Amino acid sequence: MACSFVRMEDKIKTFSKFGDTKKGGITRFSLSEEALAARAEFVRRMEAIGAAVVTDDMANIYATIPGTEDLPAIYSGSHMDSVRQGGNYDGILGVISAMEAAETIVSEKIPHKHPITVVVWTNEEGARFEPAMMSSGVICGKFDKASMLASVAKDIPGYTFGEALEASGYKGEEKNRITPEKCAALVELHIEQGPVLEAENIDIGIVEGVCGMINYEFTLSGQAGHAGTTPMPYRRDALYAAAKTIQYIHDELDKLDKKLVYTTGKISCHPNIHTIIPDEVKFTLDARHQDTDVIKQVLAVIESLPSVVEKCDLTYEKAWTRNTVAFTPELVNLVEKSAKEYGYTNRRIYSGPGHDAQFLIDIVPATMIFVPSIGGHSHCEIEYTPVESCLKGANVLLQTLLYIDEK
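For the sequence just given: structure alone, the form predicted alone:
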């Protein structure tokens, strides 16, 4: 069985209108007016194919088509919210693909024993209300619900997630949450958000898990002084010391496994005035790898740093970490079997970014499917995956759901 190219293209074009930036992308913050319009379109389309739609207390949406037997449902979906000036594929493609798989099952009258539930997770990006993966995190016990409800919007001072939830019209009951008893398996389709699949001419990424990561913040403390009167030998320039430290860290990390990725993505310099020697500089290090031993090697590099660099004091602290997550092997194998069934090129891969599925794996069997991102672009307006690639992903998702149903 195959999904419909025409329907896939229509869904992609339709949902790209909600939050359209007129520059090829979207800004669709969680529970914003644009996001609520997208949700209404989702509900309309799912009800049109006969799905029963409910929401839980975190506004996650569950649209279910019945099976022939009283069995736990097979879940698939992703998120609709975006970052500011994001793309039309991150998150929403997983929702669209699950919608299309369900519509194909209904329209082609494909027999299936289990109910099929298309799910929309609330506030995955954390672009409006921090943290990311908020609602899946609450239902999986990662975050305290009261703290999440108090999270303040970045676009409206003082406006909380709890207030947005109440105003949305999508706040449901806690009893509607996904639970181990209700769920046979969960499969999330997503764009890769990186360049590997396209570079290797691969149709389908078979996601084995999500890379572990660490995030540290470093502080170099020096002494402010006049840029014109302080001789170079007397200076304690925190920015220069930070530059030397960053160079050292990067040089050392380059000696480790080639799959290791690391980023210094945030730097703050005080007082940030061109006539004053910087007295304090902070920078971050984000490092990711699937092997915990490699992450330990990264920590060893950090711990090898001296306490003084170029006469400036160096300190660091852990911001947060994430352990490597392995998806359910049986489901990973079924994704691979499905890709081969269609004759699609495929390879196994680990995800660098985080996804709702990495939380859900703690309570239900789960895996993911990747499709290529052209140029590796994501979280930007030029993010793009051709409809042909989207359709291949939807086909693999459809067949995977049917294989799970058989088992």
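Having seen the form predicted alone, can you show the form predicted in complex with a further copy of the same chain?
Partners and other molecules omitted; one chain follows.
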């Protein structure tokens, strides 16, 4: 049993046209004209293989091919929307792989007891309408629906998600939502969005869960002064204090578990003039680890910071946190079994980024499959996974769905 290289390649190429930036990537905001064209192509292709297509009240699409018994469906899919100038694999590859698995099952007449539902989640990226993972969040009770409908487009003043939803033609009924009763299991394939699998020459990442994370913002408050007139002993230089604090955080966090990742990605400096001593500098710290205890150790490092650094006041506040999410162990084992079945190199891995599946696990059994991202690039136009790697992912997905069906 194997998916088709030719069909996978065709699907990747076809969906890359919707929102093509002509620079190797796509801009395909959720429910945009480009996204609606991609949805139409999805519906057309799924109906062509005999799927029944419905949408729910958040415009999530469910395309179901019937099974031989009256059982809950096995779900697989991901999202079709992208960030601005994103790539051709993030999200869409999970949809394409599920389509390809379903198409293989249909064309090869592979017997299956459970219905197979290919699902497209609306607005995973939150690139136009915040927050990310909006629709899976509403379904799983993470977000209030009315607030989500009122979310205003970042790039179109006053334009709400609710308006985009009404205009899309994809708004369906709430009764069509995925529920625990309807769903036997959910498997989402995704690109890794990191460099580990490629660097270790691994075909398949068996995703055990999504890392817990914390995000803090630090502020150093000093005193502005003229660069040419203020002797060094009089200074309260907020940027120098920030550099020292960043160094301290690195030194301390480097002592913790080697799987910990942490990043200062954003810094702002006031007044940010070359001849003025900075009086306020803010910077972020994002830290992620699968083990809650390690996250607690990170918090302890933050709490150990002095309140005054180089005569500047240091304060911080929590921007957000996310607890570690563990996927369903039986499903994780089936993904591993499937990878071994094909002889693909594989390893267990935790996801750093968030995915719809991390919300769905609250209501249905769920897991994920990762394929390598070349160079670790994602959310950019050079994001790339070779068709060969995509095909291996689709094969593992296909086999996992069939193992789940057998149970």
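For clarity, every value in this text was computed on a predicted model and none was experimentally measured. Numbering follows the first chain given and starts at 1. Definition used throughout: the rigid core is the maximal C-alpha set that superposes within 1.5 Å between two forms.
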Quiz item: Comparing between the two forms on the rigid core: C-alpha of residue 270 shifted by 2 Å or more?
Solution: yes
Quiz item: Does the C-alpha of residue 279 move 2 Å or more between the two forms once the rigid core is lined up?
Solution: yes
Practice problem: Verify the C-alpha shift of residue 125 between the two forms: is it 2 Å or more after superposing the core? | Solution: no
